[in-house]
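A lone chain, given as structure tokens: the form predicted on its own.
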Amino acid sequence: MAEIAAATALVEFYREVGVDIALGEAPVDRFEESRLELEARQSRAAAAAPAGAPRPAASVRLPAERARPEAQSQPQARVAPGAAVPSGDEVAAAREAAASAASLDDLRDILARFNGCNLKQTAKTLVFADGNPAARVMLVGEAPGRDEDEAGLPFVGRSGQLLDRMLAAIGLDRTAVYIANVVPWRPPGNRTPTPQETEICKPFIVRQIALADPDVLVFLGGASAAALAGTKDGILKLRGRWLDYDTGSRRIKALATLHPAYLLRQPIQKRLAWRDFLSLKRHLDEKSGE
């Protein structure tokens, strides 16, 4: 009974915290797959091209540690159509997309459109914002969980709950704020995103930061401040400190504080939030002073 207790309880764990795929015990080389897919939709563009068409570019070679010969000697999972890890070319492109987004309401049209990033062919939905585009405080996270994908809606989880919360307690809601994350589709398994998972998602967010042009920007986590103020700082250590951010076309504060998921994990730490949360308050009543 006791063993069946704690398989149970193990499950409900899993459940809990979005795990929803099963992992072989034999290691895959995830970056692999996905290049072998991508050579392998490169040579059926090539084959159907007509004669004298410029040729697709070369597909993405990987560090020559990742070639290793007991990866290669497992057996390769099925990817998903479209799979592939971005090249140069594919993060330029999606700068182009980005930029050309004259609206949020265009940029989220040009996402929904996107195929460049792999994590779009998995998730169920996009999630693209929550809250008041027009308002003076923007919080970006990292990306979406299996809630937020559930809804397409960021932070709607119980992280999303506790969000409420705090920003409850210094006197605001949804309809004083604009939430977003860096990587707008849900990663299989709640897993963090890869950093080219990330990196062609940036030019995204960066966009949606300029066109909603909000007074503050709050990173939610280490990695929103990571990707988007390009800090190597821990967020203990970053937490709390104010911060420039360069839009495009003006510089705004930033403040970056943890991560509600981390806040539940570790509940000791909310008064490092709470101490974040009264300091973009007293940041708010000063400007509203002015």
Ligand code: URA
Contents of the next structure:
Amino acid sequence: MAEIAAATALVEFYREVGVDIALGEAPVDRFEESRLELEARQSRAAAAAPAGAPRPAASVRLPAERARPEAQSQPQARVAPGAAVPSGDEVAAAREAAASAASLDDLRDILARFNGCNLKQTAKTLVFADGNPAARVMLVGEAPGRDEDEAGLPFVGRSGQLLDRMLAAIGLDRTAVYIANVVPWRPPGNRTPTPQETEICKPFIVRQIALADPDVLVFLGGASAAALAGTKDGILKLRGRWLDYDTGSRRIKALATLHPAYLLRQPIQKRLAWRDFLSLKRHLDEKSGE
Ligand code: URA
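Could you give the coordinates for the form predicted together with uracil (URA), as opposed to the form predicted on its own above?
Whole complex next, starting from this chain.
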């Protein structure tokens, strides 16, 4: 009886702190994995290079794809021995892979095959986008949560429902906006993505914005604004300010606002988000009148 009570208490504790998937029975030392991977890579490079030759540039193929071709097939493995650990090489591979996408469909396929981000190993699905890719407005959140991971679509959980109501309040819905996240895989237990995970995923969202080519970007929350606007200002300082964003082919307007999940926790702040959404509506109305 005492064992059952202890096990129940442990499961309850896990649930409260947000643990909702079991990855394996033994702990994995990712730092040690990373060190060994780096050493192996360095010795391979040293063995392949003629004496005195410069270090070869990263190949177009993705590092983890080379190492684990079986990982390309869906569904994704839940437990990943030898999962890719973020490194400078993965960031370089992500840049090359993202730059090679000629369309949004292409980008989705490339992301589905990309194994350079460890979050892919624990996520159930790739959460690429929802809404209308031809819309004038593109909204970018931080990373999917559990509901999004289940559905394979961004902002479908409670914060997504609030977002839908906020959009409806200014006469928009998902046919009039395109929605994505900086990080397209759910971090385990809904933890915040690490700076390295964000860095690896960033080239893909930057390319996604360039390919969707919206007139207006909305950063949903400080993480999205920090990753894409490159500002260190906190979201409460940044929100409501119109910024310039360079898509690579043109300069568009970007507005940072409060994340719907934050608004669920701090409903009093909805008045600030409401101001931002009114500002967005005014901007869209003015531009359609031009
Ligand atoms: N929060 C996000 O930032 N993105 C989602 O898709 C869901 C919740």
